[in-house]
Amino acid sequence: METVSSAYTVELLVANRYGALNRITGIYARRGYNIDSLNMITDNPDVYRIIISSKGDEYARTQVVRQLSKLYDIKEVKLV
């Protein structure tokens, strides 16, 4: 049985704290996943939106969302 790798996008609402982006990208790095695109947007200096595009199978998507949800800096995680 083959696993099908497809593109997916994760949208995060993150508290603007020192090292938050490092912790987020560390989750991808520890699991050996590549980030194809990373975009940060902010209207409020306390919270910013991060949009990450990557490729992977259903297992990779599930694991990334679960791990990101556990970080204390993250307010919301959505798989888009």
Given for the second form:
Amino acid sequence: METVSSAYTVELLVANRYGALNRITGIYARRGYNIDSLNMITDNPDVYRIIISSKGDEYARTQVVRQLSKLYDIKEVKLV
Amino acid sequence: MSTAKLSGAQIVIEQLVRHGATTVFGYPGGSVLPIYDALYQNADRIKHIITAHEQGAAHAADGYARVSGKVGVVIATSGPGATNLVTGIANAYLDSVPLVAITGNAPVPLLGRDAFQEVDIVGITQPIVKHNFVVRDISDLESTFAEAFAIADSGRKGPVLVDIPKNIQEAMCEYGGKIADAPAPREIVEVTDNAIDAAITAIMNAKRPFIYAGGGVIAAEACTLLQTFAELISAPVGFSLMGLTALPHSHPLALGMCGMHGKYAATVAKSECDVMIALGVRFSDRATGNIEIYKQNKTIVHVDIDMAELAKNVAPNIEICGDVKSVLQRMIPQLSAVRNQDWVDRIAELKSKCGELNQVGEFTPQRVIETVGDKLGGDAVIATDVGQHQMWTMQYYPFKAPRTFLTSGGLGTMGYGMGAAIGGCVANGRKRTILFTGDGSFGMNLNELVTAVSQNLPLVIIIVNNGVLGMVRQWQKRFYEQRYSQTTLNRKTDFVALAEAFGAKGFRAENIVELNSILKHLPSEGPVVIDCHVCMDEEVLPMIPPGKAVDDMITTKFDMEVAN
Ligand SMILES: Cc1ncc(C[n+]2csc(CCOP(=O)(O)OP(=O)(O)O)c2C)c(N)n1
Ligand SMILES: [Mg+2]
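Now the other one: the form predicted together with its partner chain, given that the block above is the form predicted on its own.
Full complex below, order starting with the chain above.
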């Protein structure tokens, strides 16, 4: 498995509910992954689009995507 | 269903009944007064058991869930009631136990103002639940409950917390009209034919197949299929702590637990296999030790319902995301019977070596556990606390059936045992239930004796009393040059008198004859405490030191190593 760290971005579709952002950043914080940037697009009041950039190797990327996919508020996770 | 206006508290009751939660555990307080009032008025529909402490209630709901296979329910008031649940929720999270925890909170207009007994329990528990909710609008209450039960009981099971501010419990709302069922939680289960085919090829070509079975096998109700699968391919089976009862202890292919304190045969066979089929396990560090060595020279097929477990700790060669039952149902018809005599012989050899290592002497903790197993055995539910006595129970107790072993695996919670035994006993038709606890662990939650007494539960509480925090002492002996910092208890508690003071029966055993005679004359009702005075210097062996591998396994007692 490739272990070099590089920048990557995930794009999430998230139900607009209390604490959703907290749950998302919690996944990063717990593993000690830094968030370099976070953008929230709120055109649709029910489902927000959140775009997060971070750095990590293939393992980190896979884990982040898989852990985020487990969050109940998250409707979709894409590695872009 | 016709619609009627109900209070929030009544909606809670209706939703509990609708989801089959007819026994719940908890403790009242100011912020849950409306719910407790509704419980009072619905006592014929829901049995509520009050414990001594909310932690005990959470562990009881956990034990109830593990035995019954249903979702356990615990209720607590806001503030300290809610924070007292935290250990119990974390325990359920780490062992994937389905639980719905209901907490009261300050009324919505006061939230965030540090109102009396207000805590942000949703924030506090966020990393230890599958999901949690604050119900700020009464019209969400019904659907929230449906979602909570669905989330707790689907996919990889786990705890869900529902925080209900007091004014929401009092508000009125139509019930049963709007949202009947929860939207099914999104599951990421995609068993591809490719992965199954690859697994089948690997298994059919294996010379030395080995099955590593975890709690996921039990959660998926796949124990019978596991047995069929193992017998078909003549593969020995090692277990994680959570999976230990997936096959009966006496099954010829069952080698016992793998890992740090696992059985010799299980750990060695696992290291020697060429294909490991890991079913519903998460490769915890206690189970694997050094991961690089662990993975060497084998093909690993990992089946788990939780996609995030695949490649989290050990990168498998073949990963299958799916429920163990459906995966085995698909694989078994495509496999033909195979048997490699050399491997079968090797396993027999390892098992006989395992027997030699396990020779135990007089009134040792191991002997206490074996004796209780012999005399009370049957299919009783067994709970443990955490420490050496827990590991010896895992090694020596002759478990016969799944859902009979309640033990805190992932969190290793001392104090889990009393609550778990209470919940397990209630779930098992209030039949005799055995708790193996340590003098240290019992000290953490012995207050729950009050619950066992008030419920008149036939618990047999065996205190494996070595006078020390034995497991920590063992590490101090091995790794800290016998500096026994704060592990020699010197407490002089009279557990017989203590049991009697609580209204239970108490006995003391200093040797095997006394223990046998106590067990022979056990009262048929109510809790019994048996204080077994055992020696403090037994060690749990074998032991693989943390981060080490099978070749570093310690099999000789420290005192003997020193003597030689
Ligand atoms: C709540 C909690 N605190 C501390 C520990 C650390 N710990 C693990 S085992 C152990 C000793 C347990 O002593 P006892 O219950 O007497 O069991 P023994 O090992 O002697 O059989 C301790 C302190 C823990 N697991 N849980
Ligand atoms: Mg002890």
